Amino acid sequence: MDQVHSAGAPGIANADEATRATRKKFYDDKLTPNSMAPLWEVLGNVVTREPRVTTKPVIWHWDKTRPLLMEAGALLTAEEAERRVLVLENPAYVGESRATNTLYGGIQLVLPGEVAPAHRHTQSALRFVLESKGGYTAVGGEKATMMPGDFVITPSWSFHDHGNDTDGPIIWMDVLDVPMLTFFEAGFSEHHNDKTQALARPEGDALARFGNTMLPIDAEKPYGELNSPVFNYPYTRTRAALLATAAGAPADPHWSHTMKFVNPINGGWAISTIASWMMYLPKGASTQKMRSTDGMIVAVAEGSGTAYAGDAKMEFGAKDSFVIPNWTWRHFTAKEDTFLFFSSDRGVQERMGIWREERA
């Protein structure tokens, strides 16, 4: 009982041995058979003074990830696998398909001439493109060419397929809110009747309508109130915007030069459950320590440097992926001009009113 008491209400540990035995008999004989338990014995685990972090900092280096992915590509086709992905499995959650406590991460491959068949699911997804000569994804009846650094979203319950009509592989990082939907036991999925969905709009239609600081006079919300109608945010635009803002204002000591991907309809995050943003760190720059309650999956679009997460030190290069645990002090240094793509569950936490940040 001593171990249980240590997590209980403060006064529990002061009880003498006879009292403990009497209470244990009550728990075992009366509460357990009635599917009840004493809160006072576990209160310290239920209401903690601050977050108890289980996610571990971990990095996946591109020079190891890519050869493994290409080897998997020789073992089975994209159609056989439906989605040929190497899961980014955090050591804290072995066998659970989690990169952080709330987010799934993976690296996906589509080889030349392949199609990953059309399907849809209630899990929301994003893609951050690591390598491509011009492969594509199709979302909700519109095709989009995917180039390195592009940020692509797949809103909940929207049909999507991926294809590669180039002579080189297309590889991207997937981030999905799978653990959240698993927690709620609210996951559904469905295959399309055809291998690829019929296209209803020309490529670039969504970006033209919603991505130019203007909106249609009667703007529709094709993916609901909380998801962006733009599903491809080209890296060329993102990079240019960050460089322009860096030229016009000094870097924030904690965020350097950072811009978030937004839903142009309401100004919120591009995906309702997964917040995403890009940070630009000029060569030689460092950020100051900060921490927040959202765990992060990070992909390196360009550059190299060091990410610090608590006591962990992770040397990163272009196309590497790594995790920053929630409520863990973090900061970054850049050996060269560096662009980092982040995703987290911050959007959900903000709407719940529980997101918190602390700056050193």
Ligand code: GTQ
Contents of the next structure:
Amino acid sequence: MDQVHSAGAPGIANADEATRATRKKFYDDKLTPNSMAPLWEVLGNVVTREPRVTTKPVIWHWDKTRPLLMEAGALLTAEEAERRVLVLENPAYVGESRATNTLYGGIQLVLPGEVAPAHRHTQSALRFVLESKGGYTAVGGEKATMMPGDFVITPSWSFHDHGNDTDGPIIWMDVLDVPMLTFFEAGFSEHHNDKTQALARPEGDALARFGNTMLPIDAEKPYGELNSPVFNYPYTRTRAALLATAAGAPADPHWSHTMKFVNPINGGWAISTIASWMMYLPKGASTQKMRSTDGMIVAVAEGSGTAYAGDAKMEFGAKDSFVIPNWTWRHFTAKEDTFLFFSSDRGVQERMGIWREERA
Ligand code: GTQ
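Form predicted in complex with ligand GTQ structure, per the form predicted on its own context:
Following is the full complex, with the preceding chain placed first.
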């Protein structure tokens, strides 16, 4: 076993004190002043045998999240806040607005009569609706009504505003690729001139044109090649598809019944930087252990059960959110019929050719 015991290359471990001192003098006197450093002293940090995972498993329970969000709702308006969101902060990254190493997560509240004003940014976003009687998000000149379980995307640089014309709160999970864009130092944003964007098409237009197993004869790519032109995926359809596939084929040992949200232009993930999919676990089901290099943010659409991530055991109920860290063994059990929404950076890793998984 070529176990690496320190950050340095194994070959330098046995040098005597005098040799080390001579080397150190060389580093300090000659390398540091010239903005250089000896790789052999840090090689074990540069190339690790396995991923060094910093992200921690963590769960946010709805019965705690919702009252806190409502309390925030009494403290400031959506307009004051621009986005009234409680950030899902991973305890491994306090103050960094990160739920996983690469993804931001948050829970957003829009109260009756409120508008979260139109803006756009190079960060891509997705919404997974937790509570709603019919608020909306407008993207690219079209409104999508948001009902519980609906999945809505706002691709990079598309204007989006959220509104609530119902008599109840609307609450959803936001996932954005913020930490990725920060890493690339490629973040831009701007406000729209108007509080809400002008609508150019009737509601349901994108779904009609792109979401019916057909595409317009002349290629239209409103959000480019890598983002789905279908910007809203209603839960009624998602749920029906999962139940129908479950009726037609046995559960996969590792994935139970899982389907991904796709971009009909190229069959890829719906958002260029954030992969998303849904797992249906029938009552009493459990999955086999697996792990992959993508860390995940999960929202519970319906049901209850237990999520295992490494040594962590997370009991979840409806509308809870939790994190499965990258390269950590995971499996799930369901106490009742359960529908889980997942998001991760898998699509990015796949296109870079570095994504890996392992199944027990
Ligand atoms: O709805 O546009 O949670 O811009 C964070 C940043 C939501 C949004 C967030 C955002 C949004």
